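First comes one chain, alone, set out as structure tokens in the form predicted alone.
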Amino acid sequence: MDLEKLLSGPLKRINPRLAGWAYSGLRRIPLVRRRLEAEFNDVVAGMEESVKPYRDELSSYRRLPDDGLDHAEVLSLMADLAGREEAGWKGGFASGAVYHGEDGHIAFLSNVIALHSQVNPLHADLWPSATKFEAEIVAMTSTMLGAAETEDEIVGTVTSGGTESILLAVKTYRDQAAAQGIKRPEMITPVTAHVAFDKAAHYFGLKMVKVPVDGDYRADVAAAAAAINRNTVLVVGSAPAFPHGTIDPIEELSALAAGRGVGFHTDACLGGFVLPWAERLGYPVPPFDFRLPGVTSMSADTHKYGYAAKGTSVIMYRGRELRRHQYFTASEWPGGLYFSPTLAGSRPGSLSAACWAAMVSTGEKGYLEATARILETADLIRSGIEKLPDLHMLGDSLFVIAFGSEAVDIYQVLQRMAERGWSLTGLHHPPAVHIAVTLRHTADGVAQRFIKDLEDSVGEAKAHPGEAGGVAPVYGMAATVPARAVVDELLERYVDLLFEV
């Protein structure tokens, strides 16, 4: 790495003072580190206002109150907080986060959750309704994703979200490989694969081999082929990848994995409830699901574009034998016979009930109509961005729109948009921003407001470089500071902040 070029270029534009410190201290790395940490402390302190806005206004509880608060008082407080925070997402200002959000739908799911608030699927004898709901959630999701068009049996389980679905998939392939005598398992993922795969590798002791993406931000098949060896237990592709919304070449990757006797997982957590309907609407959707014989597992989030309440996802496998490597059973525990299909023991059955209710009440027609609205809005937003001369698009996607800039600091644009109420996603490698289009964005005027605010934000960032605070210096430094341990520590300190009273 050319540190002199780095410190006189991008880092200097983001934070001249920090660049000066680093430049003058190249031969005094410990001093540079201390100063970087001090600067990061200032950044974290500046973010407290956004994550702890109620600290000086509302009572905080470090211990249980002597007397329990009145139910009406608690409900009043919680309704007030919900009302304050509603504006941040209801008006379509958030990328992803809330995927439906219509009042009637929220009320409907809330009623279902209330009816099933005591349900725990761990006790199937007490609540057999939970097993009905979860089995049908898996069946409906797998049918949507090609199970009806293969002779193989597609099975699965309901999980708490996309991360758990991915963790379980990786654990399953690891345990299958262990049964086959593979002691040092490896998995191959594109660099754009969801970070939950990194988390799974960390938790379950797999070596993660990352392959590059091409100029369209799709996984490099040749690189994946070169990376496979006798320890490879899993190859991964995304449909689509979270950063740029691009769909990896699943057909080629899964065929490659099958030819080498390796499992293949399609991560459709983000697109599983969009792409099937987009295909039926005539949009160009490459093959990605169980219709491809090499796809041995898939994940799809019901709590995103499936419009369920937060806290459910589905992990699916080609065959029961593979799924059984996911289970945990114990037959010698003094507490009795025990089994757990997923990571959790007790689980909130109310969320599975709400998921089932969301799916059967939406139906195929509802998903088709919702997807049509989302894709039409995404086309409108994409067209608006393409007309802004200082921005350029990254990749070719349907509903996750990523853009960067060579003319202006994109993180300054991100912060200027935040000042206008927008909650967008900052990316790096390369620096960019994305918006995941949801039903919230399909309301009248939202897409037009986004384009107008984006145009104004680009103009401000270009006219006043380096003046925006907030998230801009965080992303900027994370993308340019070579001391990665310092950046990791910044993230850890931010998480610490979240749990401070």
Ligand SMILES: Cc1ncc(COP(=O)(O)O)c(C=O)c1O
Contents of the next structure:
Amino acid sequence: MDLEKLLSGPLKRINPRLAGWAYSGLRRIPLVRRRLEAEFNDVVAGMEESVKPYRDELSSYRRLPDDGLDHAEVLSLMADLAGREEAGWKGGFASGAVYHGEDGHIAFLSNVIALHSQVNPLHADLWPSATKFEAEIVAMTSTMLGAAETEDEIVGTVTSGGTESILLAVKTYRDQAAAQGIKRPEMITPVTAHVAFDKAAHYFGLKMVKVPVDGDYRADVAAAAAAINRNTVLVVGSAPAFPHGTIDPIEELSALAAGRGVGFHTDACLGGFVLPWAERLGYPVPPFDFRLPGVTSMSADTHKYGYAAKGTSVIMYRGRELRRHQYFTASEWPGGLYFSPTLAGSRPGSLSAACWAAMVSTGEKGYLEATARILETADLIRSGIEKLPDLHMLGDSLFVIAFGSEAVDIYQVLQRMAERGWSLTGLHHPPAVHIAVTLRHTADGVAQRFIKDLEDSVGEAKAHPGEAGGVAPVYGMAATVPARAVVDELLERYVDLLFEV
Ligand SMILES: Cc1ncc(COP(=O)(O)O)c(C=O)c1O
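Show the same protein again, this time as the form predicted together with the named molecule rather than the form predicted alone.
In what comes next, the whole complex appears, and the chain from above leads the way.
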């Protein structure tokens, strides 16, 4: 990539810690700025085709149409687009993304959403059904995660997704600590914890203290112990972590936090609706939930392996007192007495209704069966990868399978897989790729197709190194430390592009 060439010369020679500073200095030189601008525009133009495929084909609206379109016309356009995009996920080509996706299940959820399209849980008086659904979603999720086996009361709220659950947990601990006089709150997370914790630290003004993971990609407990100080308000562990699907030593970490009088959050956004069933099926699942006395909060995403429609998650706390720090209330506003449990004001009740419907219609037996299918498929995929001599596995995981290579550039493999229709996840530090196995991969032949395509992709990447375009060079560039500020800028430009008509 020219952008990399342009900068790597001057930046490579300096201390990586100064690279960001040097980059902003270089950027101020008019000639460099012009060259950079041209390079960025080039890279973004290369992305445009995949991000905005409908530009040349469909009319784009920059202003409201004079006359509203016919309902039938709008629906037929949308059905056409949804149909075209279905190929990407329905056949099991995506890592994660759609966790259930069977026709009958989708039709059922869509009916529930249609029934509740006007519902707003903010108006509990108008829609008491919404509060019934949400209270029961929290209760069912906490029971699944050990609430019945502790004397403490486990409470929670429904949120819009894993990120909101995490944002709220961090805000809750910050506010609890503030009430205790801690003015410079710090939070300790393994480097593999979801980036939503970084986002929370950024939004809510906490200092992030990252601890490394060991050779098995599990949080280093001794490092966490050494990092705790009197400003620490929260220690985090994942069950499992997004990158490598590994479960942190939650028992040790939560005991450590409890011993120092600090809160501990298990992020089970990804595994909350898999691990309890995996444990019942006899898979080795270390303790991670409210059965551990030091676990003071948990997040579990209903819109992932809970098989709800997109847009719900559950945040849970040990005790009402802690949950109170999450709430917002206003008693002086001219608009009336106001309270809100989560970040949003008005919320889509349809999604809570669909979440409740997904949970009660799947039932324990449904989750057990789905988990069994997913874990068997994950075993198949794992053993297939293990047979490919140029790849190696990262960490010991149940259903998120991460692999890297010493023999080929793994990002070239990622790109070759993309050319075969696969939407996998690129990881870095170290370079790797993962697939989160869902029910979409359990259909006949999908795991076999994955292994065959992977074998072919590795072969191609080996035979023609450095030739794949797409994401491969961007990841390559992200891996070179001095170019990091460039990658951040590229990401911002990518987001700009998403919102361009
Ligand atoms: C472990 C973990 N935590 C949090 C999240 C964030 O969830 P969301 O994308 O729903 O905000 C994810 C998403 O994959 C995750 O894997």
